[in-house]
Amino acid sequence: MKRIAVLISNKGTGSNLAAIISAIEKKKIKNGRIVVVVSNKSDAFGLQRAQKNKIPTEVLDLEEYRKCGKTRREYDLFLGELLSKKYKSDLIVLAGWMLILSEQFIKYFPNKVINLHPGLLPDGKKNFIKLSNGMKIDAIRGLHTNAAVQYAIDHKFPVTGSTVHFITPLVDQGPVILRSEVKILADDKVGSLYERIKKEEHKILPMAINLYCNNRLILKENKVIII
């Protein structure tokens, strides 16, 4: 049984956390359970979701940490220690986490941290991704939530979507586990498009977690093979 830590922020309603909890309850995620939900903000709605489901929670506010005279490096080290030693986490899931995690954190969990990104990403350093229809579009890197969705609309992409990938020290360049494409309609605004993207996220994130928990993901030459 894999021990899962879910990291969230206060940008959203915690719906991806809710999707993970639901998938575990419905046995769509087998061999995995959430042992802690961590937020960098105390007002994250996802913390309430966790508490209602009797899941332990932790709040680690970077701003408060810095007010105590501590550095970002110390913050990442503390977070790594917390999740590895106190909660003995096997898998870290970033479900709306807004802080870029450094090598200091990643070293605790090599190939054990997955991120949900609101845009389509290629494997590695390519600056474009080839869609299922063969068309190429720019990769959306370094943008979060609404900003990533707005970018796709502003640049008149025919399609956008979400990507679940392993994280590496290179931001948004880790090996891709799953993607889901979402067509952009002519009258789409951020709200309408993001609503459809989230429906796909609620599918692919639990799917990726289930694959990991059942040892079905193999990394070879910096690419994910699903067995």
Ligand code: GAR
Contents of the next structure:
Amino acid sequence: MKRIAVLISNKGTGSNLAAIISAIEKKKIKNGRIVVVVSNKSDAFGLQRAQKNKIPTEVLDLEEYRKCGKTRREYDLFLGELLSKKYKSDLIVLAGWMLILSEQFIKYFPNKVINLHPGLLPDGKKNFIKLSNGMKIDAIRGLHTNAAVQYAIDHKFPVTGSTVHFITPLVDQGPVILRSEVKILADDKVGSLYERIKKEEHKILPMAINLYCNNRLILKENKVIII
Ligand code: GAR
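Show the other one: the form predicted together with this ligand, since we just had the form predicted alone.
Expanding to the full complex; the earlier chain stays at the top.
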């Protein structure tokens, strides 16, 4: 049974956390359980969802941490120690986590941190992605939540979507596990488009976690192979 830590923030509503909890209940995720939900903000709604489901929670506010004279490096080390020693985590899932995690953190969990990104990403550092219909669009990197969705609308992309990938020290360039394309409609606003993207996220994130928990993801030359 893999021990999963889910990291969230207060930017979303914790809907992806809810999708993971539900997939575990329905046994769509087998061989995995959430051992802790961590937020960098105490008002993240996902914390309440976790508590309702009797999942332990931790709040690690970076600003508070800095007020005590500590550095970002120390924060990442503390988080790494907490998740490895106290919670003995096997998999870290960033389900709406807004802080970029440094190498100091990643070294605790090599190839064990997966991120959900509200845009389509290619493997590696290419700056475009080839869609399923052969068309190419720019990769949306470094933007969070609404801003990433707005970018796709502003740049008149025909399609956007969401990606689940392993993280590496290079932001939004890690090996892709799953992605889902979502068509952009002529009258779409951020709200309507993001709603459809989230519906897809609620499928691909639990699916990727299930693959991980059942040892079905292999990394070869920085690419994910699903076995
Ligand atoms: C998700 O849409 C996820 O892709 C995004 O935060 C949202 C959390 O929503 N992640 C990022 O922007 C990280 N770059 P939720 O709280 O409803 O699950």
